[in-house]
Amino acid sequence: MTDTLYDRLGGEAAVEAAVDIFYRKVLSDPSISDFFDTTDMDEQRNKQKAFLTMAFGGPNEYIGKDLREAHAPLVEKGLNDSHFDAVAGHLDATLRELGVADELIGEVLAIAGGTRDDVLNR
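Just the structure block for this chain alone, the form predicted on its own, nothing else.
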């Protein structure tokens, strides 16, 4: 049986480290940080960790909203492709900072890119 992407990335510890670094990058980016002004970031980090764990083939403990519903208020505030690209760039930079192999980064970014239309409600 082949290991899941979740396992190949390093499991829970890797996802936790990545999410924490990722949000530090996102929150220090003035082009997207305003979208998080009223967000409980501890709750957001926990939801993101659960979502990514599920998306990467790990245990499914995600109980949050679907992507369209979760991002609809942000789309109303102007969330668009440039913001999505900035977030994806921070995800890429985070994985590189953690020394993740290019092949795995490609898999992660393909999964993230596959969510674009749902996140942007198209």
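For comparison with the form predicted on its own, kindly provide the form predicted together with protoporphyrin IX containing FE (HEM).
So it's only the chain below, everything else dropped.
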């Protein structure tokens, strides 16, 4: 049996290593930072971890319907493809910064890309 993508990436430790880097990138990108700006950084960080765990193919409780619900208020505020691409770009850059192998990054981006319609509520 081969390891899952999540295991090959390093599991929870990989999420932990990625989350601050990713969150910082998102907050410093003015095209999307407003979506993430909150006073409760701990809670926001947990949500980022949920996002990363999911994109890493890890154990998570989210299904398409949950993703729709979580992002519906954002879509109302104008969340669109360009924002989605920006987030995917920061995910890509985060993994590169951590030295993750290209083919693993490809798998992560494929999982993230597969959620586009749910995230954008289409």
